[in-house]
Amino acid sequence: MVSKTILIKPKTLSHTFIPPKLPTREAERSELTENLLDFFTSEEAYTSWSLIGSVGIGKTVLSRRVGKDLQEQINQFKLAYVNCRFSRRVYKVLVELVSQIEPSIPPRGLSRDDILNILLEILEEKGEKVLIILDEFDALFWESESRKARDLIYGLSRLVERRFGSPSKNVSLAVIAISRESELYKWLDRAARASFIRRELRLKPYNASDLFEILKYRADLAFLPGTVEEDSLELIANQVAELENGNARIAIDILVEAGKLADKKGDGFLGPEHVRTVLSQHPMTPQIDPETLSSLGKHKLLIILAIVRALKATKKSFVTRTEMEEFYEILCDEYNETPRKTTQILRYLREIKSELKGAIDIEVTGRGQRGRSSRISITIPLDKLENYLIKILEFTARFERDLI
């Protein structure tokens, strides 16, 4: 019996995986790598970059990819990475960094200055070039740790001068400090800010197109070729861009869960309905119940049911208004209703998008067809929604008959 497992490399979808390429971030990757290569081949002793941006927009994977790029191109190079939000204590952050750069330094029993001095001596002796990545660095600035954090970054920026009062020609230190917001600067006094931060890179949130490119690349790495329908990826990308500010981590997590579901069902492919099932269970997607639907009115219910029928017939993640209207006219005949004109249908669609935000999306686009058209998608399982709609419409029909 041939296995229908399609998710063959799940590790390539983990948060810790550093992919060979960074779709939509290659320009920033080149900028950082080239600048740091120039620094490490110069006689400068210290430089730094501040990476700023919201959650899930690629700050960590960008910095770690750049670190790997430098490892492949520079001799006598050391890379140290620590997530400050996990450590929470400045001394613990310093110990973790030093243990990665030089494991021979005792992890306990030394002051911060002792650790930095010993580290500098070893680096000078070996002629090391060092890149330190401080992820979630702004997490250290709380209560009593704030002053210690300022002292640490000032100490790092002046590390190569601390023994002789002038830069060591045998040591090069670069720091990438990652933070969510630029308010990090309010915690730094003028001396620390001027000494520590040399360059800044602000990353813009991913849009739906960016997320689709990322998901497509990761899907190609993780799944059997040809088993992931692009419509499914687009459905994830649109939903996460709309409701989660383009958080790529959430988008990739949804792809993982949809792949596991497809494998569990033995379908041999990942399609839109797998994604809808996962999205319906995600906190970002509003829950739709019969009471909510009942409040919409009969014609809106017929339109939503027409969307469901069109999606099931086409097996796509979205349908156009024209495709939906074919099913709408059939349903109006079935329920003894006069079909509304296109202008009224468009108004209903706008209202439905607002009333069921996150569950039904209507996007005006010209992609994939001539001219501009409405692309309509649903992010909850179609069978479940269809059953709700039919029951409500049948109840409404019985009520109307009783009134006659």
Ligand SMILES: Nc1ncnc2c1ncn2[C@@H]1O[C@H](COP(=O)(O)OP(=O)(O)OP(=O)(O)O)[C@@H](O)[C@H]1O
Given for the second form:
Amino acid sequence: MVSKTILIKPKTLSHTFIPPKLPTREAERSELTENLLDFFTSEEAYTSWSLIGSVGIGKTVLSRRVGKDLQEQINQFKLAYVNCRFSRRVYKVLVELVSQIEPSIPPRGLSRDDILNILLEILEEKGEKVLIILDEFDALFWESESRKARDLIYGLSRLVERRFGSPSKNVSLAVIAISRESELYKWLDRAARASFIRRELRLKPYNASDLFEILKYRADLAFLPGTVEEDSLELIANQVAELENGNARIAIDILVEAGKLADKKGDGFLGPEHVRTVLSQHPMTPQIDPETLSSLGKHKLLIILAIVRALKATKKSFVTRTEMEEFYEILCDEYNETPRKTTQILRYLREIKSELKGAIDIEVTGRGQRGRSSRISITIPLDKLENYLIKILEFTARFERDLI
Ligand SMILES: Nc1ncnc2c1ncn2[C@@H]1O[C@H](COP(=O)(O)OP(=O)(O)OP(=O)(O)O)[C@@H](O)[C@H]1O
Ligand SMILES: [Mg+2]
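Given the form predicted alone above, I would also like to look at the protein as it appears in the form predicted together with this ligand.
And the full complex, kicking off with our chain again.
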């Protein structure tokens, strides 16, 4: 039987795709959209938002989603989006903005002031409402360019007051400026800051449960229904929250790779082993070498092997301590060891978590679990780890036999 492709809409996982919903950022989306709707229906001529947050936490997608929301609700609305990191030069940014707002005007060869004036004329004549999104705005603040960038934002904010010293009629201009840090404020003098940044929105980093919500939603859009195991998404979410500060871009990239791997293997579902394989190849996951493993001592190795066996037997992403202990007892029998008591095992587990950080994770409470219960996961492929462990344990056993 030929397995079905499960990643049926890969485009919906591209970073330029703007999804209909933004799980865990819907509150911010409403706040921005409602505020801008109010603004565009008011008499006010100018407003701006400074959107700040660390890498990969949805700044771009949020601003573009809000742009689309407004487009759907306002007549005579124009949206211009520029990523300043690609343009690098203020002049290029301006040219790009004008050509998006009024494609018929070729602004090349014009001065910066001319371009700003053209922009104002367009706004006045057409009575249009314009939202400008300046993404990665901080990329313009370098050396001599920073002065021009400051002039630009000052120019934009004063644009509506330029003519004859009185505010222009009919003009509504809103700007969203996005940056990773508020560092760029230091480049702005008080006047520029006060007139440019009317409002500020700081986005909180995503935690594991936010990332899980996002992955779940994005996976539902992209994969054949019922083919992606939730626990596998949780495995990605936990790892990225812990090691990559909740960067959603990395989480989505891992989901895409795991989906491709599942399709390549023709498995017909996305499960924990696909995720482990992709995670183990990602630079954030530490490489576990045999030396590190052998330095852990026999009992911890038996515990890790028991985790591997339990994960393999259950085919799950997480196992509980109780599930692991069943395999641990069998292994102790096999390797002639007396099983340790639960308190000792718990101590070992805590130590393993810190000694093999990023490869083995132990959480005390888990989502959807009743009461307090340890949930244990591994982010490297199980077969390879199992082989290492067996070799080291056999070597240790042979060494012990030779000593007697
Ligand atoms: N709340 C969310 N819901 C759905 N998808 C999201 C959400 N937040 C982020 N994403 C997705 O995660 C990826 C990264 O988001 P985005 O590019 O907006 O981050 P960013 O903060 O702009 O990053 P950078 O600082 O690198 O520019 C994108 O694919 C985006 O669609
Ligand atoms: Mg961005």
